[in-house]
Every structure is written in C-alpha cells, then in structure tokens.
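One chain comes next, on its own, written as structure tokens: the form predicted on its own.
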Amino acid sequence: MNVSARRAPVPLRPGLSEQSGYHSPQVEVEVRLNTNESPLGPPDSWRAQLAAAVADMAFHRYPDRRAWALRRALAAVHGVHPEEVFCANGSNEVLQCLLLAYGGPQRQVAVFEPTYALHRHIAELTGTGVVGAWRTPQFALDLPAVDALLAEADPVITFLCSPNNPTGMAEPPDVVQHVLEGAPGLVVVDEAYGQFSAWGAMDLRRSGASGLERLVVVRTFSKTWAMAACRLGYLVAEPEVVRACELTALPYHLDALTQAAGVLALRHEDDMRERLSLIVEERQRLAGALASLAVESWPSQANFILFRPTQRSAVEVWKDLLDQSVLVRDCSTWPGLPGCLRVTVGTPEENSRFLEALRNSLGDER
C-alpha cells in the first residue's frame, strides 16, 4: 500500500482527547503505601476453597449473567433482597453503569471537592456534565454551598464519598440525611472504605428514614476483603436502580471466577474483621505519630491518612521517602490539596518503616 495515500485516522469523539486516564504511579520499592490496598492477603482457607471451585468450574460455559449466587450472598450479609444488589467489575464499573443509566448529555451530576477523582472522570467519559462545590478548609461538607448547588444544578446524581478519598473523613449520619432530603435525584454514597468507619450509609438504608428510595450505597471487595486483584464491587439500592444498571452492563460482564471468589469471601467475615481491626489499630498509631511531627494531618476513618509537611515541600518529602524505598501518594497537585501527601496504612513493619523514613526527611531524630 502506498503510505502517502493512507487516510488520516478517524478523530476521537469531541471532548475525549482532553481526558487523561486515572493513574497511580508504580515504582519498585520495598514499602508500597500509595494505593490504599489491603496490606494483608485473604486467608489460606479462602485460597484453598477458591482453588477447589476453579477445579470444578465449567470454563466452556458463560457465567451466570445476573451473578445470582453472589447477589443472594451479599443480600444475606446486608439484610436486603437479592433484587436490591448489583455486582460488577470493581466499584468503578458500578459507577459507570449508574452514569450510563442516569447520566448523559443535558444531564448533570454533583461532586464536592476534593473527592474521589473517578466520580468526575467517569461522568465526563459518559458525556455527563459535572458541577461541583468546595468543601470547607477542614474538608467537611459546606451544607449551605451543597444546598445552593443542588437547587441550582438539579443533578440527576449527587456523589458523596464516605469515608472521603483522599481526605479520609466520613460523613455524619445527619449530613447524609440532609443531602438525601435536598437532592433532586439519586444520592450515591461511595463506601469503598465504609467498613473502616464507625458508621455508614448502609445503616441508613435499614433505618426507614425518608428519601431511601433515592439512596444508592456502593462498596468494593478491594479493601477490607483484600481482593483488589479480583475487581469486584457492588451496590445496594432500590430494585429499579438495579434493573437500570443491568440495562447498561455488557452481557456476561462478571466472570465466573470473580463471582465464586466473592461468594467464598463472604464465608470468611471473621477473618475480614480481624484484618480490619489490625488496620484500624495501626491507623491510630500512625495518626498519633504524625501528630508529634512537623506535619498537618486530618482525622481518618479510612485505611489511609492525608498529611501535609509544614516545613518542607511535599515533593521533597515524597522524594526523600522514595529514596528510602517507601512509596506514598503525592497529592500536592490535586485540586484543593496543595502540599499534601497520602499514606496507606500498611503492616506494622511497613508503618514503622514509613515513620522512620518520614522522620529522616523532616530532620526529626527520634
């Protein structure tokens, strides 16, 4: 073929070329504390049960399109009906299905910055408009600003992330109820870190409060269930919301292995809670240590802590930690987070390495 005669490639659809993917830089280090994964893997008994399930799996057949066994198991855990549960490849696909169902051109969603970047990113990928308001300087929801935005923008979805990523703060029950009463559309509470918090919107769904028909709670197996590699998330909502998501999900989108892994994980709830208790205990240790150093930090109910060095730049500290083979997340260029870093709670040994490296960077010899 004559190269000079080749046609120009088809241009991207409008608005897509300005997008950038969601990335978490990965480098080879001894202590990786930048992606909010569980520092501990699932129990050996779960691995053995999954291996047995794989040995008997009918790989020549399509998986259960509706993931019914998994939905029944999750419904039993949360005290709801299977028709109120929708499962997908990670909570991000759950969010994508919601936005494909309820978003789109001439529609808007509301976010409150700083918050999880993929709420805005996935909305924009689906052609949905995004309107936002800023949180207070201490990262709480500014309710007058929330009320004004909801009244003016009429969003089809209002996103709350609780505990909020990257700040770590959970929304109090009265705040979620306030937003639920004022929002004109769905209120999607992203509880990727919900089990680390003392309270969650899943509790609100069982309370009989007003507006629950518009409440959607999204969770993931990546964090407390230590299954980030499996990519499994779900929502609990009214059956009509679940049916809407089923309309937008691709056929057989959730493979049989992932479904089996999720069902088996739910049989190991005691192990999950033991792992969760360790992480919460270590989070408290990290928070106490940070309070004695030259950093500003914020209270967290997640498995990470946001902090800001007060005497050196965040980039300098980040590089110092990396030189000591400790990787944390550099949030210093994110909107509303100047000079901030975020550290995932790791194992006790990893957390001690982080604190030692941070003290070295800050010049604290303790």
Ligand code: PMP
Given for the second form:
Amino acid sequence: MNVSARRAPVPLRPGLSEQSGYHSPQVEVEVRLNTNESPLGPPDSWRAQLAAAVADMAFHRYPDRRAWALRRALAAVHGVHPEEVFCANGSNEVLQCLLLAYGGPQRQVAVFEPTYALHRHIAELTGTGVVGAWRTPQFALDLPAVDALLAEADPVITFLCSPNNPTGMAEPPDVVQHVLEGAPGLVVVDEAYGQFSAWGAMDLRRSGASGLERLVVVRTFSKTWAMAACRLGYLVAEPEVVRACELTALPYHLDALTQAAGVLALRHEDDMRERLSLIVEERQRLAGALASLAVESWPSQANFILFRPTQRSAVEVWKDLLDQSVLVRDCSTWPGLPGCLRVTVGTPEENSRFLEALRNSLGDER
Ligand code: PMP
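Provide the structure of the form predicted in complex with the named molecule, given the form predicted on its own shown above.
Below, the chain from earlier opens the complete complex, with every other chain and molecule after it.
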C-alpha cells in the first residue's frame, strides 16, 4: 500500500479520546505491593480439584450462560436466592454491566472522591454523566455534602466503596443506611475489600432495613479468595437488577473454567479465612510501624494502607522503594490525594522488606 495515500485515522467516538485508560505499572520487582492482590495463592487442594475439573470439562460446548452452579453456591454463602446473584469477569465487569443497564446519556451517577477510579472511568466509558462530592479531610463521607448532591443531581446510581480504595476506611452501617434512605436510585456498595472489614453492607440485607430493594453489593474473588488471575466478581441485589445486568452482559461471557474455579473456591472457605487473619494481623503490624515513622497514615479495614511521607515527596519515596525492588502505588496525582502512597499488605517477609526500604528512604536509623 502506498503510505502517502493513507487516509486520516477514523476518529474515536466523542468523549473517548479524552480518556487515558486505567493503568497500574507492572514492573518486575521482588516485592510487589501495588495492586492489592492476595500475597498468597489459593490452596493446593483447590488447584488439584480445578485440574480434575478441567480434565473433564466439555470444552467444545458453551458454558452455562447463567452460571447457575456458581450462583447457587454464592447464594448459599450469603443466605440469598440464586436469582439475587449475578456473576461476571471480575467486579469491574459487574460494574460495567450495571452502568450499561442503568447509565447512559442524560443519566448521572454519584461518586465521593477520593475513591476507586473505575467507578468514574467505567461510567464515562458508558456515556454516563458523573457528579462528585469530596470526602472530609480524614476521608469519611461528608453527609451534608452527600445529601446536597443526591438532592440536586438525582443520580441513577450512588457509588459507595467500603472499605474505600485507596483510603481504607469502611462505611459504618448507619452511614450506608443514611445514603440508602436519601438516594433516589440504586446504591452500589463496592465491597471488593469487604471481608477484611468487621462489617459489610451484605449484612444489611439480612437486617430488613428500609430501602434494601435499591441496595446492590458488589464483591470479588480477586482479593480474599486469592484468584485475581481468574477474573471473577459478583453482585447481590434484587432479581430485577440481576435481570438488567444479564441484558447487558455478552452471551456466555463467563467461561466454564472461571465458573468451576469459583464453585471450588467456595469449598475452601477455611483456607480463605486463614489468609484473611494473617493479612489483618500484618495490617496491624504495618499500621503500628508506620505510626512511628515520618509519615501520616490512615486507619484501614482493607488489605492496604494509605500513607503520606511528611518530610520527602511521594515520588522520591516511591522511587527509593523501587530502587530497593519494592513496588507500592503512587497515588499522589489522584484527585484529593497529594503526596500519598498506598501499600498493599503482603506476606510478613514482604512487609518487613517494605518497612526496611521505607526506613532507608526516610533516613530513619532504626
Ligand atoms: N472495586 C474495587 C474497590 C477495587 O479496588 C478493585 C480492584 N482494584 C475492583 C473493584 C476490581 O476488582 P476485580 O475486577 O479484580 O474483581
């Protein structure tokens, strides 16, 4: 083809060219504490059972389109009906299905910044307007600001993230209840880190609280279940919300392997709880150590901690850590988080490596 005759590229659809995508640097390091994954893999018995399931899998057939076995298993875990469960490729795809179903032009969703960037990002990708309000300086929801936004913007979805990524705090039950009562549309509580916290909005469903018909709780297998490679997430909500998501998901979107992996994982709840308590214990140790260093840090109920070096810039500290083969997340350019870094809780050895590298960077002699 004559290169000089190449025509101008086809323009992207309006709004898309301003999007920069969502990236987390994937750098080769010895200690990777930047994406809130589980530091430990799933148990060997799960691997063996999955291998056996794969050996028998009908690869020439499409998977169960509605993932009934997985939905039944999840429904049993949460004490709900399978019709109240929708599964997809990671909780990000769950969020995308929700936004395709309820968002779109002339509609808006509400977010409270700083929070998980994908709520805004996926909304924008689906052509949905986004309205936001800031959290308090300590990153709690600012209820008067929340009430004002809900009244003024009439959002079709109000996003909460509990515990909130990247700040780490979980919303107390009365706050979720307050938002449920005031929100005109769905209240989507993203509980990707829900099991690390003492309380979750999932518990509200059992409480019979008012407004429950508009509560959507989203969870993932990527964190506590140590299955980020599988891409599996789900929501629990009223059956009509599940049906709406099924309308927007592609046919057979959830492959048979992932469905089987999820069903088998749920049979290993004890292993999951063991990993969970190790991480919670290590989170406490990290928080204690950070409190004695030249950083400001925030209480976390998740598997990560947000902190801000007080005497050096975040970028300098981030680079110092990288030079010592420790990768954390640089949040300093994210809205409302100047100077902040986020560290994922790793294994005891990884956490010690991180603390040693941080002490070196901060010139702390201990
Ligand atoms: N929600 C929150 C708050 C998250 O932090 C993440 C992962 N970073 C996700 C959803 C998406 O998780 P996944 O798609 O792996 O289920």
